[in-house]
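First, one chain by itself: the form predicted on its own, in structure tokens.
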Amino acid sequence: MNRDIFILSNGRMKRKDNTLYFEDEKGEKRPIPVEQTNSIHFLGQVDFNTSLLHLLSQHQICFHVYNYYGYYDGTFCPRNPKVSGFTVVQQSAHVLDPEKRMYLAKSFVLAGIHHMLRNIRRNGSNDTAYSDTILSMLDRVESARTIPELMGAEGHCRQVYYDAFGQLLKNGMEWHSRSKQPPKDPVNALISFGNSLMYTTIISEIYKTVLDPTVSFLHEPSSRRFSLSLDIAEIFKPLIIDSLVFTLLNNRRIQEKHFESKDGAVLLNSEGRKRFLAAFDEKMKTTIKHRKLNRQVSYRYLIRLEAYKLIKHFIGDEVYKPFKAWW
């Protein structure tokens, strides 16, 4: 199975013949098996040249760049050999038709809410008021007639979900509300960092299909971002990132000492990032028995399956049903 490579140190990425090497600031080199690499994430300051890009292109490897604070900056994707003009036309047609667009946008939102309710249930909240309130809001989601109405209804559900975090987090970890730019406490720092990883992972999986990553449905299509990744992330953020945050904090695998304050922001320190990335990588490799395929599939492959289901929907083969965890 190919895997993601996370570069946390500063240094230089080099190509020597047909092999990748990362050389850190101390001059220590380590090879990167290009044949077994899915994507590369640069979280440190890394130099490289076009020779490296040529090799990454030959092996269809994307790399993702994050800034000093761990926020996603951008992605390099090689020219995609998998193109289908017919699929892109059909994908675009589903954006231009308001009814078709709303069907897909609501599908993403409802699957995300399903996983929010799952987190509340699985993480032991004794107060059913949060779940009951979210369930009472589903009519607003279902009856929304425009994208802004739908996003407003989803935002209210998400606010109640975040209100429940105080009961879901153990070991005295402080939580007030969601803060993004910058994150003002450790829990928000973990969510923001995890969400960045989720977006880039989905970009890499979309890249392996014929979908156009800029043509989206819940979020406005844009020439400046891969907005389809944001759509699909609505399904997987609560399922993967939020549940990972609860696990790491409630089991004390990440503690207060793994954070630092910088320019008004609370961020993971180096050891904290290593622990989160190791847990994220392990989570993405975890497999489940897929009910329809009747075989084991990883969490990473579940994301690609979502892209394949969208393609089938666009070309009229099968109506899209978003992934909803059943266990």
The other form holds:
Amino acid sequence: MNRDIFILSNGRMKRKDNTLYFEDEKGEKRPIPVEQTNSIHFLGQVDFNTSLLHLLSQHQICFHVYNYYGYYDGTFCPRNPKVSGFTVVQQSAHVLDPEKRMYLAKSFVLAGIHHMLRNIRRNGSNDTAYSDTILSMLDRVESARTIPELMGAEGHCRQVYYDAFGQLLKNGMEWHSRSKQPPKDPVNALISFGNSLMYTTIISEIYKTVLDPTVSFLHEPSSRRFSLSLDIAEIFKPLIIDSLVFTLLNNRRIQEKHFESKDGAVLLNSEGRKRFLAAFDEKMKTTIKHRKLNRQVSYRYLIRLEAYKLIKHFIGDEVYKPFKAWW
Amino acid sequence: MFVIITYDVGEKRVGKVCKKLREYLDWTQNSVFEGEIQKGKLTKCLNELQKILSDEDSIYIYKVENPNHLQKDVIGQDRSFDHTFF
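For comparison with the form predicted on its own, would you give the structure of this protein in the form predicted in complex with the partner chain?
Let's see the whole complex now, leading with the same chain.
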């Protein structure tokens, strides 16, 4: 129920009367109920001071910072009271054992491919050529013995998946291939922006559990980045971001006029960003009936459940089965 | 659950109650707050309010368990809030 706040304009975020206030450039103040806030995304230029940080840490609110182009810069997460050395040791043990690591890495990849196929099936024409090709490549994923081999097989599947985009996108949106840093066309811009949002959302959710966000399986656990969120994003990127991109473009809710071109990079303009964020927020709040829990859970909470399943797997409670949309 | 909270408290405590409620809900009119809130959060909020209140004060809480059952009409100026984007 707690909401994410997106700050698109420039101004000042401050603490007053033990709650949050956003003051825009014109000096107009708007209160934000702190108890209802999940995390804050700063996409505009925003000032703040440490007393705001104190309040955010008291309420365990993360904030994410994006640069001028909408790329993810970083996150302030309050001191995490949820730590468990035992789980971290077990989590690391699963990286060190090649067999255990492969099991998890494969799970992420297979769930991701499951969602890619789902997208093709749901948005595509009757042409089954693309999904057949992907299905025929699944063997290579299953039989991969090393991480690079798995990554390669996954890359090939993804290649075919992106080739299928041309068919899935209606309304004549331009599409050649996936390009990033910088995205070269509107569709790529949407995917890139969406993926940044996905990573930050997953980081927020991982932080609510005892998992260590830097110890990952599919991606090499290197330093300087929260690679576990990249791993989990494999599952949710096609499910959430890609299908959102299709919906928005095919229903013309986002059009050519919502993009701007800068030095060869195509980016969303402020209206486009706002539309995408509104749709993303809406999507994360939609609920589905969970078969095991037997209650309504939101897409956002599904991500947290994924983290809980991993913990159970690490401590030897229950074998991890990746989330695959069944509806 | 959707709640509407109205309060009538001594002048000295109006500010305190207002500030407390601002942490949890959206301010709609003088002495009126409303918004979506979880049960636990509401209990926490009311407990905190209890500490501020004096004997002659009163707070009314209107609960709508299913927000779909809420119909809200506004006459005159509507202060609608954008809760997500600023």
